[in-house]
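First comes one chain, alone, set out as structure tokens in the form predicted on its own.
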Amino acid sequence: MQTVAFHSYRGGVGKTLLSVNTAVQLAKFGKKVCLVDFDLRAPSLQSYITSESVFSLDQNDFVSFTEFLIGKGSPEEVINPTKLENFYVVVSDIEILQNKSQTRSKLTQHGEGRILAKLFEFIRYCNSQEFEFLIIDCMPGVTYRSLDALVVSDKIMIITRPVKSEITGLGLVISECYSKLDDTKFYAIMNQIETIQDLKNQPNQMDLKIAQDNLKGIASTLKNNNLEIDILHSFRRVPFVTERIYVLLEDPHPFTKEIQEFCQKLISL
């Protein structure tokens, strides 16, 4: 089983959109896939899945991953089948995080080592169920929870955009997170790359140059470190990309074609 984490320096870079569509496309390619929403501060998997009527269970039947982490559920209970063959999901309940302070404090008090132990327990179970891919949508930034997810992953997809703030941010996560991990493969995904042919109006040449310079700066930041980080894929900026499972509903869409190409690369790694 390949455990693949999608991580980013900050939110809003398309991490969840890419992880959801990647997981579904891998399932469409015939791979048995489990997608885990591990963004425990702002879980959003339900907004993608339920809107597409993919769940075969009522939301009230879910046991959240948060509950599993504090010992209130088993791996078998938190993995939900869907109407799509080969595709299983694990959700985190935002109500638990926002409204039940007692549960939130228990998650904190559970201890860093015990949370990591629960993650390894979950991965062992997924292996026993012959999943081929475990896709983890991580919490962005440098946090204990995101580091936990990165520790248990064999491959880490670093999502970044061509903006100047990403250069500094990538340097931070490389030094604080990635450099501390052994035997892990790192891959960069450049997202929302804007090209002239994608734009209705001719872009301001100064803005275009700044974006190109930022891309060079990000690529340089990735290469000028002690880790081997390859740029696996670059996604062009596609207008009107929203919280949708494009690989199910928009098969001719340019974004769907990009995801299909990316998944073929992921399978071949």
The other form holds:
Amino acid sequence: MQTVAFHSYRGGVGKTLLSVNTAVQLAKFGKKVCLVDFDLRAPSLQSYITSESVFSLDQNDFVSFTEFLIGKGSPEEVINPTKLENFYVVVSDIEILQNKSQTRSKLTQHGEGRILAKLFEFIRYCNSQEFEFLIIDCMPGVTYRSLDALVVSDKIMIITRPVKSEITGLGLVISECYSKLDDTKFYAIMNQIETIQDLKNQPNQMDLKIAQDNLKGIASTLKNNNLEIDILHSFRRVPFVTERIYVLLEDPHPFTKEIQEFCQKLISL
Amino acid sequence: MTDQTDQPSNKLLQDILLELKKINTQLETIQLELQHETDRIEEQFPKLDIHSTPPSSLNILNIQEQRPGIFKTYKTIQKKDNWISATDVSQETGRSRGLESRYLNYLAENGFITKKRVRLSDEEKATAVVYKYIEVNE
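Alt. form predicted together with its partner chain, vs. the form predicted on its own above:
Expanding to the full complex; the earlier chain stays at the top.
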């Protein structure tokens, strides 16, 4: 089984959109996939899957991953089968964000090491169930929880947009975090890239120059460190892409096509 | 004359040696029984006390800084359900058994994994060292 984490320095770069669509597409390619929402601070997978009737999942009928992490649920209880063959989902609880959350309080009491131990327990269970891919939608930045997800993963997809703050952040997470993770493969995914054609349509020459400089900035940040980080895929900025599972509902669609190409690359790694 | 006096001494020494060998065999048997009993108890109560804390991600990264390459060994153990030997780990990682053995013992000494000695079979006296991840109490 391949454990693949989708991580980024900042939030809002498209991690969940990419990880959900990738997981569903892998399942459509016949791979047995489990998708885990491990963004415990801002879980959003539930809204994707419960709005899609094809999965036939009841919004009130989940045992959340946070329950498992605090020892109140077993791995089999948190892995939800869906109507889509080979596709399984694990959701996290919104309750953790609410005022006086009991789950959050227990999660804190459980200590940092216990969450990591539970994550490994979950991976051992998924291995025993012969999953081929475990896709983890991580918390952004460098927190205990994002580190946990990175430590247990075999491959890390680093999502970056061509924005200066994200390029600086990318350099930081490489030097302070990724470089310490021996035996883990890293791949860069550039998201929301404007094509040359798109850039030519920009009337403002300053914006054009910044956009081009930022692309070069990502490439040089990836190059100027001790790690081998190849750019696995560059997702073109597709206007009006919203929080939906395009690979399930929109084919043909430019984003669906890109996800399909990306999944082929992921399978062949 | 010397030969005659040496004969009883030699006999006595041989008897002592024989007795010592018997004692040694008995001690080995006791040691194995003790080890067996210790393993049985550890297997019965392998989990950590509720107040103890398993290593966190930062602990793992720190140990990797002290022993570059040890992270791979740690991850291999964490992903296996059963007790495994240094040979099993080396087959997974593609590195030498000696290196894995050193890493495994270091991880065990520092509380990252558990270690025990097991008898290879009921009949044989030969034993092997095996390792496993640390379970966490709910």
